[in-house]
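What follows is one chain in structure tokens, specifically the form predicted on its own.
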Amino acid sequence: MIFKVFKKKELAALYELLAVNAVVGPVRKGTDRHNQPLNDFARVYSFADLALDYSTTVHSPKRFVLPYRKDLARFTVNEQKWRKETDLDTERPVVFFGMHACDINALNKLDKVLAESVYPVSSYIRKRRNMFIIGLNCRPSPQCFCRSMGTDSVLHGYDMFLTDLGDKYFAEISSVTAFNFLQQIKCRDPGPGDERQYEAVTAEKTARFTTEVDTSDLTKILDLEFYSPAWDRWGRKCLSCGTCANVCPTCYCYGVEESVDLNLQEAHKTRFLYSCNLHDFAKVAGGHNFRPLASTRLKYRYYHKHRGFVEAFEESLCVGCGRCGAACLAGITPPEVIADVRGKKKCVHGREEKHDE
């Protein structure tokens, strides 16, 4: 790893250089009822549009690499043969400009998935490859619990990682095309000076950290609380949305569906994005569902992030965003669910709170 610091100036340079690219990155959007900033990521077409302050984003980077909704194939039909379209969704790099360690990590999670399993995603891969990522250390808001997840740093998975150090930047190096960038604007190597700043910046974030989850042998709690009236509480509660999976940056359950046009003559076949909580998720043909019930599928997207995931890549799926927890309609969290079913209170804002019956 390669250390850098430079003057917040150069940051404006620094994206000037990358804007022959199409640059993605945090931007104001509105605000909430409370007159909070809403904050997500899109499209930037100048330095000044990005919120680089922001603590975190109502969507996750996610849909510029796995979009909600994306047409596989295309056939139309002549009278004596027909055509298939394939969109090899093949784009040119894409810049993501500030983008927090969860968000890198949730990126890192779906690549065991859809790029280095048994069945791969080819549409993901080029888009991945086509990732140029410049990390943000970030101020946590008190939905977070990604450091209860192990997500509040990141290792690797971006090119390079910036801290903010009131005048200055951090630069945290690990690729050579982010070498060589910075090479063009005015940087140094780190003093003694910058290491402990860069320490005490660390350690104020870490102290932010208010929700907590108790991830201590998590997999074998959910296994001997399968059947947990906990389930059933929280699954009346349930309205199954899928908005949590909407928001979710780990989240890549997708249905595939053919339509055939009125005339004969073209058809789709269309992937889109789809949710374990929606009522009709584990409906096969003939009618039967497995999982009726709100509560069992709440139950089983929780297995599916902190027991199933853990079992096939030994890590949650889970990084702790609270994105979930924030955009829910009932009111359901991560934090109060899996305290619930270990038979505790959850510890938020550094108090105590019961669990609604």
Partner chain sequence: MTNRVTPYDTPGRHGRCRAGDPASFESSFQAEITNIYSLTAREKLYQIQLVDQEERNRFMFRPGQFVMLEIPGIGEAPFSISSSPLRHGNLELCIRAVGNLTNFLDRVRRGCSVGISGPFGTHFPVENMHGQDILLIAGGLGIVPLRSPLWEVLDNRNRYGTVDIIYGAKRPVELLFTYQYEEWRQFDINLQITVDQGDKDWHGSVGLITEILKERLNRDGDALAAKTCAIVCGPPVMFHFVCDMLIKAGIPMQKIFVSLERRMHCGRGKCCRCNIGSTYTCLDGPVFDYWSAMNLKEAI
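After the form predicted on its own, can we look at the form predicted together with the partner chain?
A lone chain is what you will see next.
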């Protein structure tokens, strides 16, 4: 790994160099009811739009690689015959400016299923290969438990990763493209002082985590606790609204819809992201529903994230970003659910939670 250091104001110069491409980054969208800023990833058109001090975004950057709706194929139909066209879009490079470690890790995890296993999804791969990612070290907020999931730092999957050292940035460079860009701004090799400072900042970040999830032996525990009453307790609260999957950076389940245009000469096959918490997720024609209860669906989501994916890829599908918990109207958070399933009370945000039973 090659490291560089550059003055803070040079970042604007780097932005200008990159801005001939489309740039996506964190921007402020408003404030919540506690007057805390709400951020989201969006196209940015000027460096000043970037809210680089963001703690987390409501939505993940997922939609830039997995749009909520996407045409998988287009058909031209005439009489009895038809032709199918796939891979409809050409991709342009997109610069992602200021993605946190959890979200980069989330993309790496999505790669495992969508790009590296059987039947790779070509449209996803094309989007991925056209991403230029500038990572940014974060300050953990109370909802984050990425440290427990091993995703608080990221080893690959970015071009350049920045850490804020007060008046300068410490840059880890992992692609030649990034290296070439840095050649065009004023930057230097790090000295011993910079390295010390970098280590101190990292250590300080680590100490800030307040939320933890005990993941030891979790795959086995989930199997053992398959019939645990904890699932019913949380299932009774769940509204089956699917918001959790909507905001999650690693939820990729989908449904497919086909439609015919009004002119009856074209048809579309459209993929739309779905959520395993929605009532008809596992319902088949004829009416049988393999997971009719909110509790079984909620359980399934945890199973897929924390057990099935681990079994398949030796790592969890959850990056501990806490978005699902923050967005859930019923207040269902992974740290609490997992602690409950393990039969432990959970200390969340510093307060002791009690079960009603």
